[in-house]
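One chain is shown next in structure tokens, namely the form predicted alone.
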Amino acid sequence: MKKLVIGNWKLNPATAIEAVRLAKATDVEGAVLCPPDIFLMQVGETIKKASLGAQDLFWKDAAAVTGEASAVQLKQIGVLYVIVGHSSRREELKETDELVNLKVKAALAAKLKVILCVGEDLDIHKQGEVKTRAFVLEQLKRDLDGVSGGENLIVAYEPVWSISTSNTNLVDTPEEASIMIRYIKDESSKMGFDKVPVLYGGSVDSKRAKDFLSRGIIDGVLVGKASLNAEKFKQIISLV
């Protein structure tokens, strides 16, 4: 399988212009591009090569929910892939391992390829690799309760912890990393979700992608800041 790299826009950038500008910059095969919500269209109708993704859906496909997207309403404009339970919504909008459930399930059920993020913040990460293991363990039980079939599943690691560089100082390396990403596989094929890839989710700019693409067992990179800087982006993409 050939790795992933997909761009989490995150609430970026700030215009429809500057979406399609940056869509056109970094339209290349095996990139998979998640811009916000508003401007899902537009860059749907910019890309020829690169692959569709949403940040996020609403559980159900009809309701009298405001502010919403469910799996049915993405796939109509052309979405292939969704992200779910991003560490970003587990810690600003509090949600849980139910509601990541919920997600999964519905996304699944309408075809769409599930990125769904996994990984422990600084508090656990102090307490050690098996308190880590088995906070990751239950996110995996409880995020994929009652879910079949994974052959649209992708699991990425964030190590939480990692990704606030500048609050934490501490930085993951590959070798943390992949000693993560086997266990995740590992207790995912236990679950009955065999060769389920697995991406590294933390910080990475063109230079540290390198060292975490090296490594066999990482599947892809789950990319935040540096998919907002074309050539950046168009490195990393350039690793696979």
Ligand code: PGA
Contents of the next structure:
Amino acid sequence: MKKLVIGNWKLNPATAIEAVRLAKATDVEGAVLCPPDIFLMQVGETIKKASLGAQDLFWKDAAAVTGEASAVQLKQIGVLYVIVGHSSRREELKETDELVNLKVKAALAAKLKVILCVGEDLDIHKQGEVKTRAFVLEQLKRDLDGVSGGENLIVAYEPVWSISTSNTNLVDTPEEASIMIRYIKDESSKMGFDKVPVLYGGSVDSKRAKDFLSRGIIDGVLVGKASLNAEKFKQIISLV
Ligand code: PGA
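Please supply the corresponding structure for the form predicted in complex with ligand PGA (the preceding block corresponds to the form predicted alone).
Up next: the whole complex, starting with the chain shown before.
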């Protein structure tokens, strides 16, 4: 399988004009673009080679719920991938593993490809490898509880302390990330998710990407900040 490069635009850009411009500039084979929901349609209509991804979904269809988007709604505008359980949602919106689990199930039932984000925060990271592994394993178990048929499941290991920190020294190394990704693959396989692709995310830019993507164990990268810079993002894609 070709390695995946996912661009998570988060709450950017500010305008539809900029969103369309960025989509045009990064419309390359192998890229998955995840704009905010408000720009999904325009980005979807703009791209010809890249795939469309959403940053989240709600787990029910046609419900009396305000301000959400369902799997069915996302699918009908051409969304193929959906990020679930991103650390920013777990932190800012207090999204629990129980909610993440409902979202994973809803997305898989709708045949969307799920990018499930897991990863420890700095506090846990500082407590060492045993604690970190236990935390990530618990997240995986809770998020995937009762989930079957994982052929559309992708996991992204994103150590929270390494996200958006490329200008500080606090970044995960490809060596450390590879060890955790090996562990995630082994444990996922024990849970019945054989051969689940596992990506790395956390301050991947055009300089760091090569080190991560050259590791056989890492099946791709989830890119935040650098996905907003067309040149940098295309450099990353050119590596896969
Ligand atoms: P970053 O974001 O590349 O800006 O660190 C990654 C992510 O949050 O998915």
